[in-house]
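Below you'll find only one chain, the form predicted on its own, shown as structure tokens.
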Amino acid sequence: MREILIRFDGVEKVYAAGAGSVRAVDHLDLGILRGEFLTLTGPSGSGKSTVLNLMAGLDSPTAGEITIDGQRLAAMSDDALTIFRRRKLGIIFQFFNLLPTLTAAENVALPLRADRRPRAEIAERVAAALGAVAMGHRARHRPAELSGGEMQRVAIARALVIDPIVLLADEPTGNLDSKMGQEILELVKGMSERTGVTVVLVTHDLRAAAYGDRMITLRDGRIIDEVTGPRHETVHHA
């Protein structure tokens, strides 16, 4: 049985809202296997993006514990968490988040440059990452010269260039037409199967959610449904 790479134990997230509060995540227990492709779905406001932000260390839980690859996120300093995220977590956003003044290759190189990797290593890794998403021929083009699907491919290359243990994707097809969205989902699925990277994909689209080995539906910050595919092994939540 594969090991659990990501674990949520009794995780809660409460936001202040005017005179009251909103419980975005409600005592969530969740285990995600190494190499698993997990999709999180649910209506708007169900807590799925909050769960992803908590996994990424971009937000902190109000209560409970999050562990990734044996490391407790709450035990890390801000600097240590930044380094952990930069080296271990690839993140894909709905709005691409590419810098418009940089070429595709320069955008992909950003996390490696931030980590002060050697120039030769950066060039080799960037070429390999762009090649993996079939964008090597567009390396010198800037975002304004690319289609939405091409920009998302570059964003995926940027997330994969660090060789992450986890790929987090927040509505990665939300700004694409259905044909281009399907291409991106096939690309992410293929990456998962070839490299063994653990994927957590948030989507409101049930067709996109069906790409996962396991599909979890959230409502009001709680798991209300869980469907597993043929590649998935049962995980017993603590």
Contents of the next structure:
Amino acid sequence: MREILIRFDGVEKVYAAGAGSVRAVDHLDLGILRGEFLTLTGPSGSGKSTVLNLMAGLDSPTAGEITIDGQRLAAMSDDALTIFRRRKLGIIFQFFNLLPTLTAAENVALPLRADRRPRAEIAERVAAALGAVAMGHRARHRPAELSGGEMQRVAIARALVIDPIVLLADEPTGNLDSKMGQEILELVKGMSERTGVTVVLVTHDLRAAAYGDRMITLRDGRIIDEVTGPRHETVHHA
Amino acid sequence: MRPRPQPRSSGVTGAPESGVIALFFTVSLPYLRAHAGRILLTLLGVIIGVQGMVAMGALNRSIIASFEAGLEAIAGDARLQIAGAETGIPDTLAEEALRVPGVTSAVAVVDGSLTAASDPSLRIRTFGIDLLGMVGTRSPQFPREHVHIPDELRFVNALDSIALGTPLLERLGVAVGDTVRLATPSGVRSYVVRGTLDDFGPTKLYGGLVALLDLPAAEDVFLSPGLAQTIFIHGDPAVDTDTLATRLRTAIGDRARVERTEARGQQMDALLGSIRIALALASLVTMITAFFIIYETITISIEQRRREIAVTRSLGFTRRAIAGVFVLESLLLGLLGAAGGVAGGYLLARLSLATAVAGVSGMYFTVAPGEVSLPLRETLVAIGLGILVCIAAGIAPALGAAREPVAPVLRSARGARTTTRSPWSPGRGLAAIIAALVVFMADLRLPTAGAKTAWIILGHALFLFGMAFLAPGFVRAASLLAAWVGSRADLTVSLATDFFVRQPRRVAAAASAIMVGYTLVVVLGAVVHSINATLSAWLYRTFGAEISVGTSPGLSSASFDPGLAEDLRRLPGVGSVEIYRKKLFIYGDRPVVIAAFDRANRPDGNPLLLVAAAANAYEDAARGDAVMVSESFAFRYGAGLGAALDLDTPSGRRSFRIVGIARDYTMDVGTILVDIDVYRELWRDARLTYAHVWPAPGADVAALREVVNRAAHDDPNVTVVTNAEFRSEVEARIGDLLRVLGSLQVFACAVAVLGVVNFVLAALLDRRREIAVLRSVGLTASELGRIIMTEGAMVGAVGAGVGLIAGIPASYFMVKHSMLVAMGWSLDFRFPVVLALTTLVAITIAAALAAYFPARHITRGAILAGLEME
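Switch from the form predicted on its own, shown above, to the form predicted in complex with the partner chain and output its structure.
Below, the chain from earlier opens the complete complex, with every other chain and molecule after it.
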């Protein structure tokens, strides 16, 4: 039986909004297994992106506890959280977020360089990551010279180059046409099966959501539905 | 019935003015409010520039006004004066003047300064007036009702009689009838207080620290019996001034000058010329610095609002309105900056006045401490210049904004990179530098300080702007180097160079401001080092003797009795005593120095540092028909070897031939060098300024110094220094100047901080998304902070580097051209290598530190907010 890699215990996130407040995540209890491909779906404003941001440490909960690989995110300092993120979490954004003046290879190398890995190791891993997303031939091109799908592939390579334990993808196909989007999803799915990396994918597209082993639907910050696929093991919530 | 004409739709004709105003309130004001911090920093640059000019003008005006007030207090409402060599004119000219038709009174005056023997710091302005001649006559300077002398006959009959201002009595703790000891040019003398002066006229002007002597007593102290300094002429109002002057000139001939009373003020104004030029140059530099800081700010603000500009254009605002609103922003900056500069300049002048008055009084002429007033013309010029600089800095970016293409900007998420022509162009830069070279190489002898200032400023401004126009080229070259380094360096340097190379125009604007500040330091450093090298050689030649006995430096220094030199000659161990005299002299209505040298008693027979001389020059000078002149005199008056020189002496007008050009840095107004014996005969002045003691072979210098000390003991005006002490004093003065350079380094660093903070704040705002991405992929806040600080350091280093490239030729031109134009001095060029390098390092460090707080603020912001930015 696989262990729980990511755990949400009573997590809340409340934003101030004008005179009142918005409860983006409402007492969420969630467990994600190591190696699982989880998709989060729901209408706009359901809190799915918020959950992903909390998982990535890009935002902090108002209440509750988030634990990844046995480490409590709340217990980490900002620097420790950043270092944890660059070593263990790969993030893919909807708008790619590549640095415009760096080449594809240089963008992919960023987290490794931040971690001060040796040059030879960086070169080898970047080449492997770009190869895995079929972008090795475009290593020297800058984002302005790439199509949307190619930019997203580079972004995926950047996320995978660190051998993450978790891959977080926030609407990775939201800025792509359907054909490119499908290619990206196939790529992510393939990575998940080959490497066993845990994937959490946020999407509003049900076809994309179907790629996961388990699909959780959120509304108003709460889980309203959960659908499992044939590979899924039951998660026991405490 | 004819149809009434339809009113034209305002939407068709438009009203550009309302477009500009509407844009200002919708686009400009919100931006200015949101970036108040950066705008304030920019304003600071303008304020500093305007403040410097206002303070300079106020100080200069205040000092001259104080001097003129002093003149007015002495001259009263006299329209004309008779004056001559500073060594005096016959007081009998007053009686002759009274016989000229139209002259109603002729008052001979002697004025100088004494000090209290018990307190040498207490300077007493002392006047000598013919009180006997004033019997029954009103004296405008000291009206009878304000001068209280119980026994007037006793007063005029005793040479030791003195009247003191009431505050001075209190200060000295004496009363009428008491004796007071005062240090005079001829030694300490005792005076008996036989009168008091009310707080009126000169007494009031000098704060009551005034003494009055009868004319013969004053002549005896300051000049020689029978010689006065000035005779003030009052005339019949029915006779116009020029007619009266002509009549007086006919009567007096060439024994003295007849001039309007304000001429003295103008002559004194000329003495301050070189100081004004130096201050004007410093103000120029701050103005140019402000220009680049404003240009940088406006450029950045336009880039950040590119999308808003495109939207407003798409909604119907004209190009003119777009350009107009940014010019309006520049104007607003200029007005606010000018207002702040005027207030700051006034305060600065008030704080500096006492120091300035003390300096001028010590070096040139005694000035009463007055009030600071803002001269209207100079203040308006400073305000106008500040506003002009702001508008000039904003025009190019404003026109660029108006020409921005609309559609590409609206299509792009972040706004397309502008394709409009940049004002930075190598062609313009080279043209400006060539124009500067033309200015520097032009051989001009300009008559007034104002003209000199304008010419020097023109040359240096052209050069600095030329270098600024070339700055993007230097930045690109630096970028290539940085990219090469970055590709081989760690992430911090690599990303810093990536940020650095992205916006060469913005970097160039910040670097140009830093360049100007750096160049100022290096140029002034070169001037100080060059003066040090050249002046030292002259000083050590002039003061080459082992022991020198003399008065304090400066034209207001006293002189001493020649008997002291005779006493020194008789001392055991003395080989020879070389004497020297210097005085202010009026040549062609302009002040120069007349200096008398003593070749006969100089062991090496070569008292002057001659750069050009006719054969037997010293012999010709000794014969009395030739003189030498200083380089500055030769330059200013176009008087070379062999030229004729006519001088008005107390013995009449005499013609001389110039047989030598010497280096002499007594004053920048120029020096005429005369053989001492010729001087004594023609100027009837035996008093001395220095006596240089050359020891006999084998004499013990220390023992000789003791002996000389004892001989000079009785005269409080003289000091005795050894050659070693003199050199040490010179080096200390140079050290003071070098410390001033240290404060200028602080200014240069402050400019760097301003420029870099402006640059970094704007750059970080534009890069919030990138910064958020970097944080999301794993760079910590402190790692990002180091990257931004490294980038700041690179901007500072490039600015200082360009400044170094500009500073070398700029300092050469300043030393070899501008010093010649301003002061007539030719100097050996020395470049301050250590200063240049330490300033470069200091600016780089300051720039890195300047980036610290903006970096800290931005990198610790919410990551999500940055990621969500579009």
